[in-house]
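One chain comes next, on its own, written out as structure tokens in the form predicted alone.
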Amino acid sequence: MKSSASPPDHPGSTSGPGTTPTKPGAVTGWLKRLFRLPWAGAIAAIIVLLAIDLMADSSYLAVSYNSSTGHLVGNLIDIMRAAAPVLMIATGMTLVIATAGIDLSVGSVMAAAGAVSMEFLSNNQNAASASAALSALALALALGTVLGLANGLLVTAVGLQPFISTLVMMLAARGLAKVITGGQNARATSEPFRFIANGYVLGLPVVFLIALVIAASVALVCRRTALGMMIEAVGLNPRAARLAGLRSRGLILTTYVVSGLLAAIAGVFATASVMVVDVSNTGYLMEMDAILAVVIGGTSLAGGKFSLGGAAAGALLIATLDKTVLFLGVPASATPAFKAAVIIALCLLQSQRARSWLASIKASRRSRADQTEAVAA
């Protein structure tokens, strides 16, 4: 006859009325799964940077409410605002890189989009009106879309390598910005247009909220439809994707158009914040920040699987790093080296080879510990 006694509890578990048994190592397993996420390294790096800032100033993370303006102010708010343009171009760059391409022209597209919007407003007698601001915004977005379309056609129709075609466009778009403004920095005054980058809603920067909504919308479209899977298929194996019936040219063209459009939005953000476009410096080296954000977010430059959430985390990391560099008073001449050192360290930690090496070291230590315990026994 079977015993009615209940089996002994598992060591480390709890049982009884109103309690739920806890599996040993459940928390550890959850942490391991968390750290396997592509953006886990970026989030960890952000936490480390903020901890360093806190050690330098215990009030660094303080956010206060300005009753006179109704805005939230603080370093975290500044980081949100600075992350918005990087988030835009990183989102577009992620899609392009997922197809095994690259877009080096996003910084110049930012300058061209900012130039056409500032030039339009500076020559418009009703620049202070909302209709003029919307027209300037439409012109900027249209120009970015056209330049992105040109990139896509050079890659798909002409057959140029993405690196070469976008390098050509990088030079052409910057030159176009100078032609639009006559080689001079263009200025304008328009409160509705300025609100895009400097306005607040519910105390938060409008520019960050817009960037977040756009990035979330792109991610939703990619993950709730077959678009994301098709882009990954093209990036992993273009020939197999074509044999499977996918129109790889159309997909690649779409990613470059989206990249150009989002770069134009980033250009509007950059120029609307100061209401001036510097045709030589607006968007300068932003393509590097975008590529770094994408790589830090876990997307491979070889194409295939991509992570838009990781790109967003990478954009926040870039903004946090820039803010930390300024806050710690790192000399301007040493800033690129400091930034590169942090990013290289992060990329090494995310490298599969580095992870395998660390895992082998951990396994060898565990083996030696087991041998020592066996000898002692």
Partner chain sequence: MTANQPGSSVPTSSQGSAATSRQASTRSTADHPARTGGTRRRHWPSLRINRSVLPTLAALLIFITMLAFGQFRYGRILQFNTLSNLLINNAQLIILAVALTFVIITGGIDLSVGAVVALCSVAGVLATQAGLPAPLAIGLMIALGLACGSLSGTLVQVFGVQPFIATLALMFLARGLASMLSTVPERLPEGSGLLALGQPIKLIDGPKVNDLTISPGVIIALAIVAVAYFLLHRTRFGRTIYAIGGSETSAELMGLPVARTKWLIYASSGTLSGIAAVVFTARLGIAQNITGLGWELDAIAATVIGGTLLTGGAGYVLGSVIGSLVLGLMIVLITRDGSVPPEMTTIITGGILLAFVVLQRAVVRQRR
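Because the structure is a prediction, the values reported are computed rather than measured. Numbering follows the first chain given and starts at 1. Only the largest set of C-alpha atoms that superpose within 1.5 Å between the two forms is called the rigid core. What changes on going to the form predicted in complex with its partner chain:
Got the form predicted alone; could you also share the form predicted in complex with its partner chain?
Left out here are the partners and the other molecules; the chain alone remains.
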């Protein structure tokens, strides 16, 4: 519970506020606090990537206004649109990981949700109507909720380890997607449904706005109520949380349901943009993107501490990385390996041993600084 009292600080930072020197000006102190934010690294990486893009093409960051359609166009807008699905699953994954669980099924739930909406629309007589699009959306969300509920029940009621239950769901949901479409890729035409992913509001892609609103409301509910703290308590020590009067099971169940629901939304985003669901490729390895975004955001995979803002920054970074790789002409098949290597590196940094190494390095440096200060005095 001690982590909840202090603002979400970086797992590696061991120096308390008492060590902050008072000599430097307010600006450096402010900068220091900025760097300690969980998403500082992600933002820095985004800036570096964009700088690389800018070096390759000086007009990369240009966002122009298309007066005939009223849309903003440019690479930044593309990145926003690509970040939306990742932002959704990363938000859900953050909550699940905070309870010391994991949800490996998000990619497959995306495929299943996309499959059910596409199949519904392609069999619907008036697929172009808004009501059909809304029902397709509702079906997808309902399926995601049910699959998330199944995950949650397996974890809480049956008592299965989270990674086993969600691994089963990862394969079962993809099987389900194939069963729904009969093993084929399903396509449909529905302008209202397509609007979800390709439409614009106020010149900005509507998909990004929806994702942002959802992520922000989840963050508000978690951080402006005690819910986030409760989830962290469950992740730190489920038994202590129960003794403190929290309904651990209900909380854990909720996180899996939310994760399933958000994965379904991501699935709708991913399929609506192309209006086709590829049952074996939609959402493939997306659980890796989600986990990567969460880890980049400074959330510990051991649970008990989470940062939704960090996950959002991580999602933006992943979208930027994907676009940069495409833009620079690096074969896109190389990105999964690179992402996995980053995950492994961040896992190492989060591990107990690496942290104790870092702490000892910091301590020795501090003691040396103290010595020089003493000598100077």
